[in-house]
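For reference, the chain that follows is the form predicted alone, supplied as structure tokens.
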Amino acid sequence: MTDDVAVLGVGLHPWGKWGRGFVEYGAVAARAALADAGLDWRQVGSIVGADTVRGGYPGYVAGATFAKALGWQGARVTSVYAACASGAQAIGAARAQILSGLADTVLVVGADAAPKGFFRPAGGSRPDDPDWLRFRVLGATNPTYFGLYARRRMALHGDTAVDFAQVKVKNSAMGALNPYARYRKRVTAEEVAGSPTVADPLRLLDICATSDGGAALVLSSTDFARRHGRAEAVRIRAVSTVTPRYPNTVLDLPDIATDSAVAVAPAAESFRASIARAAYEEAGVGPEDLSLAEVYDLSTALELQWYEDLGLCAEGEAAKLLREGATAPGGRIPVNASGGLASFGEAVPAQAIAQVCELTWQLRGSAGDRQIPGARVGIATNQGLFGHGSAVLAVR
């Protein structure tokens, strides 16, 4: 297809809290995933940065700050924040240039070096920023409204305390067989539910952590992938990164109220499901021809809402899909493969390039003792606050 881009090449920093800067754990993804290419950096004809807010300006400018730590060349340079989603918006940047003609070849780079303990509002005085009023009026940290999209499921569906446990129970066993991941051990659900309370019903063990990590991809036209004897490469089919529509009636932190109704009909989707469907479309596939998903678990009770919210089944269903087994390995839709933020946490850049990296991996048939038998087509998406989609449709 005209509109696809191929992945030449993939780079992980593993991820942890290693103290150091998020400009290494970028350089060396970056690197990376150049040799996974078998390209060198200056045949590269574009850099896109997934920006972090914790770097300083340098983190700002992410594009130009990773290019000058690989050595200035020349290249094409933007850099992106969509927070969660900035890793799928700088994908879709590189892509949108790479089908206008603009560059062959596009590096995309994100990494982060987070604090301790949760994320926290910037600094200052801002009583029109719905962020910083979260925090501030509602006292609502990330944890804390993690719980109160569990408990709306568990009013709405009936899920249990149980079914969350087991969401972890699953992707710790395949973090477990992940080298790049910062938590590599089996969990228990007994240990899910022995672990301390953080925001009623979750604990502990139900929330993912921060982590510092990187990631990078090279990406390029399908024909710079043929005249490069990469024909057969994974490709990037849609990026998906739209906005919600008017009136969105379900409460979605970090605003803390609906738009109103009574005018307007509200949309016959959630806006989750809106971004799914938007790359289904555009790849021509639905959530029936998907090998694996790689999700934005922040919180095990919310990979839940993924499984419905990508069509995997109906609403209200996700707990029963996760219970027959169908979301593990073997089983009809494995989803966070990669032992998902469960097992590496939230570096917010790097997140969403990662789990393209997965799906490249998965797709190529190389991802060792995670591999998925015979994956063919994945999804990886996830939220951005303020209402940033992505997804990110592959196939091979």
Given for the second form:
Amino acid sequence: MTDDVAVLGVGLHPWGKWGRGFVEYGAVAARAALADAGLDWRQVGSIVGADTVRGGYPGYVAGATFAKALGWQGARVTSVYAACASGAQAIGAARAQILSGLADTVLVVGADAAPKGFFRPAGGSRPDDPDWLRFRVLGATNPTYFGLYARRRMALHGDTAVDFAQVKVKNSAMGALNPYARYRKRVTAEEVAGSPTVADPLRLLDICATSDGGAALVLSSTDFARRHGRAEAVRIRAVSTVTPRYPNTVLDLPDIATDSAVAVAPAAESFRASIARAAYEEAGVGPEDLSLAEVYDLSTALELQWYEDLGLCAEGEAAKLLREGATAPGGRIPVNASGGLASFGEAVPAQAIAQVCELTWQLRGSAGDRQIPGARVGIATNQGLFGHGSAVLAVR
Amino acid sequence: MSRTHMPVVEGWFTGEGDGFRLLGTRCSACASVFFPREDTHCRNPGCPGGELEEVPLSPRGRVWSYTDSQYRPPSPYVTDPELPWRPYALVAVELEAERLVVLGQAVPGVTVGDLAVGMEVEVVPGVLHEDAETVRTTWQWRPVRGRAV
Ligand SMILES: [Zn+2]
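Rather than the form predicted alone that you just supplied, could I have the structure of the form predicted in complex with the partner chain?
Let's see the whole complex now, leading with the same chain.
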């Protein structure tokens, strides 16, 4: 078990399609996090940026660009990219600096200005890049992979389109209460069923949009937090950034095929399940200890998959857990109290950081109308393209 | 004048008609199979590393899952913007002998309504796109049901 790091401050720029640059979103979130932490930017020893792929050099190499926007003050700089897991990697890098004594305080920032429509690979001809190949050879967009997973669940576990729609209904009801969410209207099951099919069996309202947004955290050592009068600050107890184990037998984005299991038996647990387990082991807790979870609901069906991968229920029982109301507010283990990606849309390098902002508000008891009463332990999980695990476990 | 036939990716498939096969590679040390082909190093972390030999993959497998693309995919997928978009099905197929899952397009005319998880399908040559000079070839999955039986 490693030591904790304290979350001194959190900040978001509202999600939306604002038509401005990612630097502005990141700087707004950073200033909000610094104000929340009660720190002057010039007191911060290190900045870690989660890169967007927009804007030439990945996000102008994000850490330095955010530092410049806030005003150069000499801080140590780090920039990381890990697709959807970029935010967790940024938090992981910040934590490592704090725990090793390289920095007392670290500002973590991620922001994106998303393009319209499907995510697509960078230009040019790159036949050695799996992400380029799946578009070139198959036209396999992200939603088609979500469709494959959803159909597989229907065939294996008996999930239905009604179950998937219910995830959207649940998350949109929470998003309606979140001032930072892009979509703040409750959605009905009939509206989901009436939206056009994008990738069978998933409809438009089953699939998360792409958004502009920015998120930031100020992290510190627990000693610094105590000296700063924040002894009771929410703490990050685990950051899981694991990779898959060979053979990875689930068809993951952006691959055209899985590994072969002919020579080596696959591990008993899937890659996604291993992401959560690594976080639980590092934190010394289990799924039964959780007060809430923020999961990467790129699609409604994927949220159900996460229930099982997090160990909230046995394999195949996620829809039952949902139907019982266990993952709704007031249930045994509320999931996506923020409204989730269903209400935010994905702002790639900001999203995992935003998940931790929500955990922090919930664990502080300051989540307003969305508050899960008595929240003490929360986990945020996602999976980035190319094999990037991402989970952050926070406690108070 | 006959047009040039070009595979969408060199070395991923070979043959014609009933002899059409996906091509992978197999490690001579541990027998792991790779598709898309690995030609430099075996990716089994417990393998000392053997020679990677080209092998044809099983022509038949069972549907692991399937979906479709109701909207026109972005570039580098090649479509004619002048023509209305015609959705196609995508099928992930589990090959029993190789113990891996390979994604591919279904043959034209097969929709998600014709597919089911566990259904037997076979690999066949197909056309990804074509113009006046070039036919770009690919692999496609076709349900076996109703053919051989
Ligand atoms: Zn080998």
